[in-house]
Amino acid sequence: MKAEKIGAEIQRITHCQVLWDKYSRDFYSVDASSYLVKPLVVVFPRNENEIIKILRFASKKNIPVTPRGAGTGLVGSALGSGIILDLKNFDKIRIHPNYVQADSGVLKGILDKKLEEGDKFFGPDPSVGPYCTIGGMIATNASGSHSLKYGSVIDNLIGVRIITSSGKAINLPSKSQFGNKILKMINRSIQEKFPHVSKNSCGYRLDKITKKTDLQKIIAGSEGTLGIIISAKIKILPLPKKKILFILSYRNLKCAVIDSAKIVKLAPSALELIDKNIIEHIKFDFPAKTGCLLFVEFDSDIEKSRANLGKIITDAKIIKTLTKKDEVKKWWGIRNSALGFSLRSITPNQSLPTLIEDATVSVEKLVLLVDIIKKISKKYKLYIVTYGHAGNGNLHIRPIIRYKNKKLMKKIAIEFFSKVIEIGGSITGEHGDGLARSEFVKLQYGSDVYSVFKKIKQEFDPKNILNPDKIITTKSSMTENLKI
């Protein structure tokens, strides 16, 4: 069907806003990733009933449907060639003592402000936190700098309401027959094949589901492939009364990650890393030969932690000790701007593709991951920008590559992912699979786990209309539809 016919039919059955003009389609053809996929129509449903009607229509006509939050994802998860469902109208927030019920279109920045009024907060804090939506965070199993202590979305998700492709509303966890069927597909031998890492957004997180009350966790990281997220019940916590942030200067990445494995044993609330490519764009008089910074924060047992940190670190200088709220916020702003600073390191004919940028290993194996990065840099004669969540063993790795060199991108990705899997890691810790990595999900888990993923997808979405070719795919999409 043509865009005009699809748009007119959706308007007829729902009366909600539907756009299919060139400007709107172009606007929704991109997100924060390196990809471009033009949709047929963009729809702004106002309630569950409208979503149900749209999904039944799409299922009947075999039209792909891709849900979208704020479009801040880095792997193209929110891009699709059919119907885009913009969920911005789903924006209700209901705060309770220990949890909040938030609709999928709620911006985290707005939620944070409302929670702060009651001295509460939601743990996961991506660097684009103020601008991403709760639905998008669930869809990618988002994390952030403080996930070391407070976990990823999957660790804070109490319940979720979704609508499947057949137009059925489901609450998870559930004691329903549907829930029992999903639970029966998951067994210990399958779960043992998942990487032993603190953060993982690759595939469906079956390893986190051990009982019926865990069933909601299958939606965390599912990227809109199992159902349209309507709302979620998420855990909230009291705001820490005090914080102390240390900025540590190191000669190189290797020294910093060796110390990271020691520092993490002190139970910091955050342990972050940025390399020299980013440091050179920060306006501060760093010590000579600073090749890497660690951001180490504690929000409990502060004096004890301060003393213990001094005993543990080697080959490092503490260049900042911050306790004032404004100063702590300022330096976290610097860390959260790492990607922006990275972009200043490239020329107009270069790019920082989001291809191998989200690997996670156990923190003890970070030194092996740094060695892999170094070898790839040397082999392919590339500068590689590195930053991220050292405490979780999750580094964002951005090779600087000349535009249009797709063969090189693919070659590096295959080599890098294979080595990460070899040392027990995950190819994506928090950003998800999307267009960038879905073709490598089977490589990560093997045929047995992947076959269960396919059965779960079939159960939720038998016609494969929900964000097709994300997570489960036979296509190679990594270097297709790039904005170059």
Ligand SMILES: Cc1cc2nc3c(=O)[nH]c(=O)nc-3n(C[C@H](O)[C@H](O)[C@H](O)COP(=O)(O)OP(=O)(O)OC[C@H]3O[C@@H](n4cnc5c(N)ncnc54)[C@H](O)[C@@H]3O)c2cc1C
Second form
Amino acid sequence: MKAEKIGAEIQRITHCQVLWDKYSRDFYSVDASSYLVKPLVVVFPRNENEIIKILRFASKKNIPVTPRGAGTGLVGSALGSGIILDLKNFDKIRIHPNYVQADSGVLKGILDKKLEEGDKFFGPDPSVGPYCTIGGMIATNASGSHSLKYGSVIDNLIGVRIITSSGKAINLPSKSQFGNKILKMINRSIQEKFPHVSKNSCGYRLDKITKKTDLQKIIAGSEGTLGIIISAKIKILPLPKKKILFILSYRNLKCAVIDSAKIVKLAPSALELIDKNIIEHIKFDFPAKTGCLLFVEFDSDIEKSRANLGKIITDAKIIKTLTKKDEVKKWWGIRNSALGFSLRSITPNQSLPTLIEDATVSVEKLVLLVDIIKKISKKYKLYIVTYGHAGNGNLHIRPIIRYKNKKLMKKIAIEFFSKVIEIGGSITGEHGDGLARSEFVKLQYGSDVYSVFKKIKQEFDPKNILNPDKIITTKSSMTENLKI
Ligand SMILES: Cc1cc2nc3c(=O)[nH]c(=O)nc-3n(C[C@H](O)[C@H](O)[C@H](O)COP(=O)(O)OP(=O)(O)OC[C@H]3O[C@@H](n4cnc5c(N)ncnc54)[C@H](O)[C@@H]3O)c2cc1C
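Next block: the form predicted together with the ligand, after the form predicted alone:
Below is the entire complex, every chain and molecule, led by the chain shown above.
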């Protein structure tokens, strides 16, 4: 069906805003990833009923539907060739003492401000800051610097309301027959095949579902493939009264990750890392030979933590001890700009593709992950930028590659993912599968788990119209539709 016909029909059945002009289609053909996929139409539903009508129409005509939040995702999961559902009109927030009921289109920054008025906060804090939406965060199982103490979205998701592809509204957790059917598909032997890591956004997180009251967790990290998220009930916590942030200088990445495994035992609220490629762009007089920085924050037992940290670090210099709110904020701003800083390391004919940028291992195995990076860098003569959530064993690894060198990208990805899986890690700790990694989900989990994923997808979306080829796919999309 042509864009005009689809657009006109959706307008007729819903009366909501529908766009299919060149500018709008171009705008929605990209997100923060390395990909470009042009949709046919972009729709801005205003209520559940309109979503139901759109999904029923799309099901009947076999048109793919891709939900979209703020488009800050890094793996192309919000890009699709059919209908894009922009959820920005779903923007209500209702704050309760220990949880918040938020619509999927609510921007994280707006939620943070409202929660702050009552001295509360929502734990997961992606470095993109205020710009992502609650729907996008749930659908990627997002996390951030403070997930070390406060968990990823999946650990904070109490309930969720979705619309499935047949236009059925479902609240999860649920005692319904549907809920029972999903629960029956999950068993111990399947769960044992999941990596033992603190963060994982690969596939459907069946390892987190042990009882009926966990069923909402299936939507965390589902990337719009199981249903359109309408709203969610999420856990909130009292804002910590005090914080102390230490900036530690290390000679190199290896020394920093060896210490990370020790520092984590002191229960910091955050433990983050940036390498020398990023440090070079920060205006600060670092000690000579600084090859890596760790950001270590505590938000409880501050004096005890300060003393303990001094005792256990080796080969490091504490170059900053920050307690003032604005100073702590400033240095977190520096850490959160790591991706922006790293982009300054490339020339116009180079790129920093989002392919192997999000692996997670247990923190004790970070040193093995660093070895893998080193070997790949040496073998392919590549400059590699590294930063990320060391405390969670989650590193963002960005090789600088010549513009569109697809063959090399694929070679590196296969080699890297196989090694990460071999050491018990996940190929993605927070950004998800999307166009970059869906073809590797089966490699991550093996055929038994993957066949359960397929059955689950079939239950929620029998006609395969919800963000097709993300998570479950037979296609290889990693090096297709690259915009860089
Ligand atoms: C500079 C930078 C730093 C980042 N740092 C982090 C980080 O520290 N941690 C982290 O986890 N991520 C990080 N990200 C990635 C990104 O910000 C997160 O994945 C974020 O949660 C995406 O939210 P979004 O609203 O932009 O979603 P989008 O990009 O719009 O969509 C992401 C996925 O969610 C699905 N989706 C969106 N809304 C819905 C809905 N209502 N129903 C069903 N599915 C839906 C989409 O289909 C897509 O699959 C970073 C990105 C950038 C650019």
